[in-house]
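Only one chain is included here, represented as structure tokens and corresponding to the form predicted on its own.
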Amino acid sequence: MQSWDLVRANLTSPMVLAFVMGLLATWLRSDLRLPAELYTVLSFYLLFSLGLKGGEELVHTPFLMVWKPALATLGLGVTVPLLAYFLLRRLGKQSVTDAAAIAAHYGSVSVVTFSAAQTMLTMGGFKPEGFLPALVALLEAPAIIVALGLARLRTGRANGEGVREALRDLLTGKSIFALVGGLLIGVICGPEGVKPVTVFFFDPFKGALTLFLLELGMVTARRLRDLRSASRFLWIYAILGPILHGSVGVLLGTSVGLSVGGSAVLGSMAASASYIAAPAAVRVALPDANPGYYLGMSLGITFPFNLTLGIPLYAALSLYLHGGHG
């Protein structure tokens, strides 16, 4: 599949079209709503299913195949927030608190972007490695720790108690807990043990993701309003930053031996910005940071960009680096 075919297939996929439908529903003031309880259930379902499938795959994946991608992921978790903080402070002239808060979001990972990338690459014929959900769990926490540590070093506003509380909430929060819990169950049960529940957790996954993205489209349309007071630099960074981070992720993924699909998904993970775990941690540790910036950028600009154009871009770069072979 060529680059343009990837873009076209991505833009006409049910997931992207459902997201656009959600945007339109809010902009046109439709009374379309999903029950809040359904949104919560879908979030848990997607995370747990991802973990379960990742754990099942991890059982029969040789350690020698995993350790290099795992180290590369940890490297991304440290490098991306440092790079983001430096650019936001030097070029964006943001305060220490806002720069650290935004860096925490861009260093961490959006599980929905990961799910969409993995699904779209598989549909495009570039099936990623099955153990990638384990890397999501690895990437979630380090970036937030690094960014909160930076804020504490520079201002002391993220006091020790606040940082500890934020980290405790992060590690025991429902997103990490559901993902890691599913991963451990998948490892313990193995492929044979998981087989009886695949009809519920694996087969309907794409349908559940499509419904979840419909709701996210409506949430995104509302978040865009929060960016009215943001500087032009933040608008630009919300697109160019992910392209930079995603390119580094694809390069790293290729260098450690991941396939075309695996490298593209790792790039999508590096390019994504968290809007579930990071906001909870930042709200506790950096209460002075402006949520209109970090939430508006991650959910209002970066998420739709990655969903529509970013993922095909990282796939095209990965395909190029692999010599055009899937």
The other form holds:
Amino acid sequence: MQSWDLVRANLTSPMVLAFVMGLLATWLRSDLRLPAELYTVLSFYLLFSLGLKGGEELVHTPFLMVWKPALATLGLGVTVPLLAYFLLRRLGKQSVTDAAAIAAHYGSVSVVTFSAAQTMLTMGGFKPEGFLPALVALLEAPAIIVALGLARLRTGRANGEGVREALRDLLTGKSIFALVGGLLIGVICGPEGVKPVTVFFFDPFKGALTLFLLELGMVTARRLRDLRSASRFLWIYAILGPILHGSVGVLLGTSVGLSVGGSAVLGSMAASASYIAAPAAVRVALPDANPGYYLGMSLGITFPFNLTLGIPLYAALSLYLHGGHG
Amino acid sequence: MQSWDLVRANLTSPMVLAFVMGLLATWLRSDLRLPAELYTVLSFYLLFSLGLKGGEELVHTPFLMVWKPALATLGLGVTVPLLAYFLLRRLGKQSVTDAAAIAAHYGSVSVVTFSAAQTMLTMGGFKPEGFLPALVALLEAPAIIVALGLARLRTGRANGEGVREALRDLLTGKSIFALVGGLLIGVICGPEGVKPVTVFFFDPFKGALTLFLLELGMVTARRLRDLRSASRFLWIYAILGPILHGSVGVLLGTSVGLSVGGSAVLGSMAASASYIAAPAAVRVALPDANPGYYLGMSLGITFPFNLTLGIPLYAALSLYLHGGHG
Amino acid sequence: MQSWDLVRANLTSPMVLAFVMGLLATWLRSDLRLPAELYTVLSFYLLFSLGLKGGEELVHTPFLMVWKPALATLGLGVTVPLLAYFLLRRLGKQSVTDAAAIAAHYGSVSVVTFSAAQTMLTMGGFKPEGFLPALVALLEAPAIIVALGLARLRTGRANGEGVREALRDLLTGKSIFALVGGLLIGVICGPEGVKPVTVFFFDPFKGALTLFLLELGMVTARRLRDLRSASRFLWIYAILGPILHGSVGVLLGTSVGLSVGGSAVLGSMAASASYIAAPAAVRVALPDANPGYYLGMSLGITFPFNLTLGIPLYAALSLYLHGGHG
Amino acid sequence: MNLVELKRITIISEALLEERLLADIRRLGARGYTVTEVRGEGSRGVRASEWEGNNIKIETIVAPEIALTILAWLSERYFVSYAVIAYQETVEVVRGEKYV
Amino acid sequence: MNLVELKRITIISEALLEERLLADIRRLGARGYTVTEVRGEGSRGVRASEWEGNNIKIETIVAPEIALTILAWLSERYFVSYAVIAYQETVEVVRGEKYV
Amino acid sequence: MNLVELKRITIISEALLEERLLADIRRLGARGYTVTEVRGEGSRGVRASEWEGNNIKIETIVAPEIALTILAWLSERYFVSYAVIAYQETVEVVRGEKYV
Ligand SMILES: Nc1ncnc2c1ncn2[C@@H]1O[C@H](COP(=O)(O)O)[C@@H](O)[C@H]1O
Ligand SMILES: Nc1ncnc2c1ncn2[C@@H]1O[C@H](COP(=O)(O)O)[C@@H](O)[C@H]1O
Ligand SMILES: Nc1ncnc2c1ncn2[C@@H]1O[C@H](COP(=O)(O)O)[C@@H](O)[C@H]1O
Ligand code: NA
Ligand code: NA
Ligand code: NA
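Next up, the form predicted in complex with another copy of the chain in place of the form predicted on its own?
After this comes the whole thing, all chains and molecules, with the earlier chain placed first.
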């Protein structure tokens, strides 16, 4: 069956295996360490390269092809956090602050999940549309704004000053900045202008992603411990949530005309939970929310789930919705 | 018009845009940070790679072709600091120490400006002579020695001990060491011997330069603030000085037989102001000179000016002097 | 003569010259510094890439071809430390702890020496067997275990707790972890799966090794000072020891059917002294042994000796034993 | 040479708070500060960054009255919600006048 | 705001000992610690790592009795064979109760 | 275990001065030192390096007389032209004899 093939190809890719190696390094208490500086450099590199590639492709994409997916993405950025907040409050009995904090994470997007999805779909023969990185930039902020707004409405706790600071920081935040910076440079330079730097920014991308995932594996393993005190509902939501949000993403992507690969990647974006932009914003605006919950869920459970099983699942759904063919 | 084309090509290159992105990151107070370790590694990488490439090309360059440009370079290294010192004292009314300190910077050379000039000229179709990196190594130290000598003559302030220490440090300084080390290895190994490492040292060069310029943009933006207290004359000199020194460089280059590209690059070298070797030497030998002035001028104004408008200007002048053709 | 050619090719390779440049940087008191983080990242990169390449090749190597060299390697891991310990005690009059500590280092393996040997032999036209990195993984630990066991037998000083801790750390130690992790990923992914990341992990390998050797040169120069107080015997052993162990390795490699290149590399492995895994283990289990001796010898003398003269020597011996032909 | 007795305040906190804390201590009268990247563990151990234990240590030398103002403000504003610890010591500073 | 007088212990040692030292001070009663990467030179200068001078500094704030226990243990267990130095100071800690 | 009262000197300065400062304190009698990379801002804020705020912190434990000699030397030699701050504290050092 085709989706099993995807799962298998996925699980035996260097990227996923490097992530597992990182997990093991921490669990087996190896003294293997990669410096935090490498993490910083690689995450900038991945974001900037993604942006550059996206920008370069955006140049020769007709606007007509982009506006519907862009609207769909903004729609996801508003719907998913509301959905997540509602479920976490009603079914999960979480406090307003914790529910809003978690909703902000699930509404936003993980760039590494996006990269992994794009790489895997391309390797599986379903090349997604080239302008998707632009959508990532659109999906990052809105959910966080919606969730912080919600918390502010429901309590006085997310005090104005904190929220305002968090929003300002958000729009100049490093991940948006790197991605949008790359995008703009890609758009301005165009394919010809970008060519001299492709050896540096495009060719080693998959290898750099592999190395980054190894380091992320070590970080993830440490983060899982923070979930000890979390209720069982949160553990479950960290897996069923993504499936739900991801399905909405795939559906929406398909309905606005994205290809099999494109819809699957949009699904993966919707399913993914932010662990760079959202935590920084939430920590400032909602200091009473428990970081152990929101980071533990998004980095400790949802990220590995998406990386291994989630992406193939959204790909299978996308394939099915497109009538079983690329 | 051809020189406008150069300006435009220049301003829309990934390198210059990355530099602007770095400036913006600081001005918009983004939390984007690249670790200082990356800066150290990239600057070594650029210097060493340049040296290696230059050395490899030097092997099959007849000595007859090199000795005149080499003498011209040494001439620049003596003339430019004297010229700058004179103007800064007479017209600018600067103190002896500040004038000497600034003259040391403008007489020496910025390797990144050199790399950018070489890359841009090559991309514009005017490939400069391959042995130019050897000239960079020749241009770095003399001006600093001349300027410190001047200061010592005019005051007792640049005390002997400090000057001697500064000179010893200068000749084993990291930038000369990396460049000359690369040069020698390139000469010894020759093109065949270097081949196995070209994938690492040559192919990613332009991309690495782009990343370095991004980081340098952030640093530059912070340095500009130091100029607040500087007199208007210094602001002006930071732009007119390079044009003057650069023109001398292009003229001299043309007169010793360098090609359009080669003369333009020699002009860019003369126009550029050091911000690695010179500050370190000056800080030790002339502790009373204001670092806010010399670093603010060379890094905050002259570097961006050369990167954007200066290099095309020297290229246009070189083209004109060569009769309008490559 | 062919072996002189090897020596010359070796001494004029970018790798060896970069190492010399690193030595000079320290001896001439240059302020050239490469951050410790780069060292960490490069050593991980080299180990992981080696493993990956080895794993990928292991997939299509029949088991029959591997088992004999594997046994020979384990044999070396037991014989060499016993031999070294015996000589250091009897002829060298070293204390039990120092003898055991040094024996642990010479019995284990230096991955950089291995990489250099593999690269040089390949460049010299004697491509070694692809599965050799797997043997490196086998050679790292046993000698350390044997030597610590010896020390424990002869004194009560290597107290049980320390030895147990050291052994646990050893098997999850960063160098084994990186190498074996790469190996397993290479085996699981196979050549097809690894292909997308070869641009990152394989192509820049030689360049990365060059950069690493430059940094290692700086470290080595500082380490040499630690040998001031060592007896003359230790200086001599640091050169004659490797020749002895290396010859045993070449002989054993030839006798189990390895090619000229393979035997020469196995000899280089035997001749090399560990300076990552062994020092960490020995410092914990034998705190009274003098790190100045074991690190000074392995990093300060044996490593440069092998890099420059040793490898060509083992290659010449291997060539001779194989009847003078590849 | 004159030595002046001043207070050195040390604040250890999650890295996220750096800018805020620096703005606060400057506003409350500190004339300078020094920041070190550190890592650590405490009783709470929560950290809103992927990199657990990624902390900063801020040290500032101030006059005793200002030290108390700063410590009081930190205690009130940050101690409940964030991973922060702060303490003061007496130090003898060369040319200490300039920090007051 | 209440300030409590406590002891701050500082341990500087070769990086290799980090995990061990942290395990020890935790076992002896420390409730938290902060680690800084430093480099240095001393009288012995031996170091079992390629990178000479690659040390760590561990700081922990504890009650005075615990401080003495920790220092005594360090002195007995590590000082002979390893490159370690340790000292204590008195600090005034904001909300110091939580570290005792 | 014996604790000896000694002085700990802390010097914060622009990174450029590291080698010089270390040579000086060694010459004046220090038997060891520890260096940390830090960043900071002060009243002057000038720095002759592209990387603003790139400072070092040198700590050395010495006998009280030596502490005064070192501080006096720093004050006279460096304070006018360079970005340097220095202070001393009393610390109780385990096996403190070896630092004197
Ligand atoms: N007793 C202590 N001694 C030294 N540092 C501490 C101590 N307790 C906490 N810290 C530091 O303060 C940070 C925050 O502590 P906490 O809020 O208790 O998690 C920790 O990560 C440590 O770096
Ligand atoms: N007098 C001192 N002052 C400050 N730090 C010291 C002193 N002596 C030793 N150290 C530190 O402790 C480490 C180990 O010292 P040692 O065991 O004497 O080699 C050194 O690398 C320094 O970081
Ligand atoms: N009041 C202060 N407290 C702590 N560190 C300071 C203080 N003033 C200056 N510094 C440090 O000393 C360096 C040089 O200070 P300055 O010479 O005033 O620019 C600064 O970059 C800071 O790292
Ligand atoms: Na999402
Ligand atoms: Na110049
Ligand atoms: Na060996």
